[in-house]
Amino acid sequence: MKQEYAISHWPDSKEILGKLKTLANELPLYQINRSKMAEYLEKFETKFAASKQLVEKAKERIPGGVQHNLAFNYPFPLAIAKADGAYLYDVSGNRFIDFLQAGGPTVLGSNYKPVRDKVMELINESGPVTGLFHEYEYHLADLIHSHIPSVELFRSLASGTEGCMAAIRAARCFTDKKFIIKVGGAYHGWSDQMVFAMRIPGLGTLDSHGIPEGCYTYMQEFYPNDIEGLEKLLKENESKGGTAAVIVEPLGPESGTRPVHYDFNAKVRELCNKYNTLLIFDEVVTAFRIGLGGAQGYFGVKPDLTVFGKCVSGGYPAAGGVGGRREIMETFAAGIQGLKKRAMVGGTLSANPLSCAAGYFAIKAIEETQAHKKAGKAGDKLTKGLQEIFKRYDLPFIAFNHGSICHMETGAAMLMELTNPKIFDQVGKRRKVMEELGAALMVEGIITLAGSRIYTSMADTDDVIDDALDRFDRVFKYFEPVQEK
């Protein structure tokens, strides 16, 4: 029932991957004209001076001056004072079109009033946390199950990172196997074991600073879309005790930055069945944003466990959890279980009344307004507009989307291949191009995720998207090839 989902059509992943490979590894680098970029940076300093002052003070007590990785923007972070629908406002009152949407959770748009009103009612009644059971824990779990039937039981946690930690622990506990296989380049949070092969396939432990290599003894990776490579690992592990689980982002690594082929997830499911291995879907980004049935509903593939985050609390704190088959999920049962095998999870503020009620009312609002479909249409319109801009200025850049999850590749730093002999020389330069684009867009009144990813919401009307495309155009017309020295 594709009509129920935000993805109007599945993009040609083979074509996109080919273009991305060429952009990142073969074509000359493009950047904003140097004099224009200097002008943008001068305006940035002046327009956002109050933000800079606050961040400089914050550096006295906070590493880097901000607490969240999404806030590390070039040349300095912005201090936001207000969020409303499609817009953010900084401490000086500057307004921005918000294509960050807090990293993806606010499909309804930021600070959606009907949900906010319900949350305020609950805070007035019980406060945000009690430490004991609250009825909205059940209401949220039951609502999730009604839309995603594979989630027979649901355990609320505080983040997607915790959800992934819990999922692989339950998989090992239930199967009595040790190996976990992930797709290289995928992001599954920042726990010790998951900071492995992040961002770039084949990276292994190269970006795993501060973590003993022993943590990765039973972690493995395979390249995106490489079904043969996955089966080879599964087969090899049979003689070593077997594989507990394969964990995937169903759109592809980094929320589809490296998109998978449409039948990829079904093929992974078949292999998991063949080798008696659990399949974990990391739907931190996709659940309720792709559609009420998540990516698994769109693809028609049933995982054994599903990791949640982002939308599961509608943009309110403590957004996370894991759900799945009853017999696996029962390893999380609270209390003393005697001699039963138990996968330990915890969290004093997990499943607090505020988070559970916010999640329940946000999902109900998405259901009632069909927010995911409206956000998806906005993503389609924006992506088409960006493609037209790139064509107009003869730029080799690539825009594609899966509904409201949009990708805009310019520097393509994360898409370089480890086999490229220029990777260590080029990756920093490519990252700089993306940082400069992000800064220029902020001056023009647009906020994105790292100058490459965009999340649209129900609040992004045709007028908002048209306005945004005019702003994008003002930046992209100044791109030109880098003059090599």
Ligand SMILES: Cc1ncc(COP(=O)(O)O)c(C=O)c1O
The other form holds:
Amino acid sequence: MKQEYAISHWPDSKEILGKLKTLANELPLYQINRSKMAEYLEKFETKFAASKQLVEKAKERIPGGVQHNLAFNYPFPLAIAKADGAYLYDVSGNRFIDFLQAGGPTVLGSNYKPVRDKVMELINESGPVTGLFHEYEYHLADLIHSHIPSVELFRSLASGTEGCMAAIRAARCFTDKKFIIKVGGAYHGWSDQMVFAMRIPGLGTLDSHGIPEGCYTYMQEFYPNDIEGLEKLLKENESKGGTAAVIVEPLGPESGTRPVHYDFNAKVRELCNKYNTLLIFDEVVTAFRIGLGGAQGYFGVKPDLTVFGKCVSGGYPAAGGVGGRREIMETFAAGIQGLKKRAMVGGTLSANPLSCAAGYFAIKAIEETQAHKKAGKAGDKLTKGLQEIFKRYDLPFIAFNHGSICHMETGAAMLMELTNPKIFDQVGKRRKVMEELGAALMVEGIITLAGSRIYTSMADTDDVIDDALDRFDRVFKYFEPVQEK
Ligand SMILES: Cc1ncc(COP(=O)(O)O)c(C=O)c1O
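What would you give as the form predicted together with this ligand, now that the form predicted alone is on the page?
Following is the full complex, with the preceding chain placed first.
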């Protein structure tokens, strides 16, 4: 039932991957014209002076002045005071089109009133947390099951990071096997074992500062789309303690930044069956954004466990959980279990009334409004418009989307390959191009995720997208090749 999903067409992953490889590793780098960029930075300083003042103060008490990676914008973070639908407003009242959407959770648009009203009602009644069972814990789990039948049981947690930690623990507990295989370049949160081969495939432990190597003894990676590489690992592991689970983001690493081929997930499922290994889908980004059935509904592939985050609490904290086959999920039984095997999970504020009710009413609202489809349509329109802009100015940049998850590759720092001898010289320069683009777009009134990812929402009407495209155009017309000295 593809019409129920936000993805109107599956982008040609082979063609996109080929173009991305060329853009990141072979073509000259483009950047915003130097005098125009100086002008943007000057405007940034004056227009956002109040934010700067606040962040400078915050630096005295908060590392880097902000608490979240998404907020680390160049040249300094913005302090946001108001969120409403398609828009964010900073502390000085500057309005921005919000293509960050809090990193993905708000398919309905920011601060959606009907959900907020329900949440307020609940807080007035029970407060945000009691420590005891609340009926919305059941309502949320049941609603998830009704849309995603593979989730026979659901355990609420506080974040996607916790969901991934819990999923691999349950997989090991249930299978009595050791290895966890992930796709290189994928982000599954920041736990010790998962900060492995993050961002760039082949990275292994290179980026894992502050984590002892021993944490990775049973972690392995394979290259995106490399089914043969995956089978090789599965086969080798059989004599070494076996593979407990393969964990994938179903659109490809980093929410499809390196898109997978359409049949990738089905092939991984086949291999997991062949080697008696569990399949974990990390649907932190995709569940309820791609469609109510998640990416697994779109692809028609049933994982053993699914990790949730973001949309599962409708943009309210705390957003996380794991669900799946009853007999695996039952390893999460809490309390004293005698000698019964169990996967220990916990969290004082996990499964609180606030998060569960917010998730329940947000998912219900997505169902009623078909928000995912509207957001997907906005993503299609925006992507098409960006492609036209790149053509108009003869830029080698790439825009593609999976519904409301849009990718806009310019500096393409994360798409460089480790085999590229220039990687260490280039990666910083490429990141700078993306940071500058993010800053210029903010001056023009648009907020993106790190100048390369865009999440659209139901609030992005045709008018909002047309307005946004005019603003993108104003920036992209100033891009030119970097003159190497
Ligand atoms: C695919 C994926 N998995 C896990 C996580 C971690 O979720 P959280 O930030 O809630 O810990 C993220 C966060 O962006 C994600 O994109």
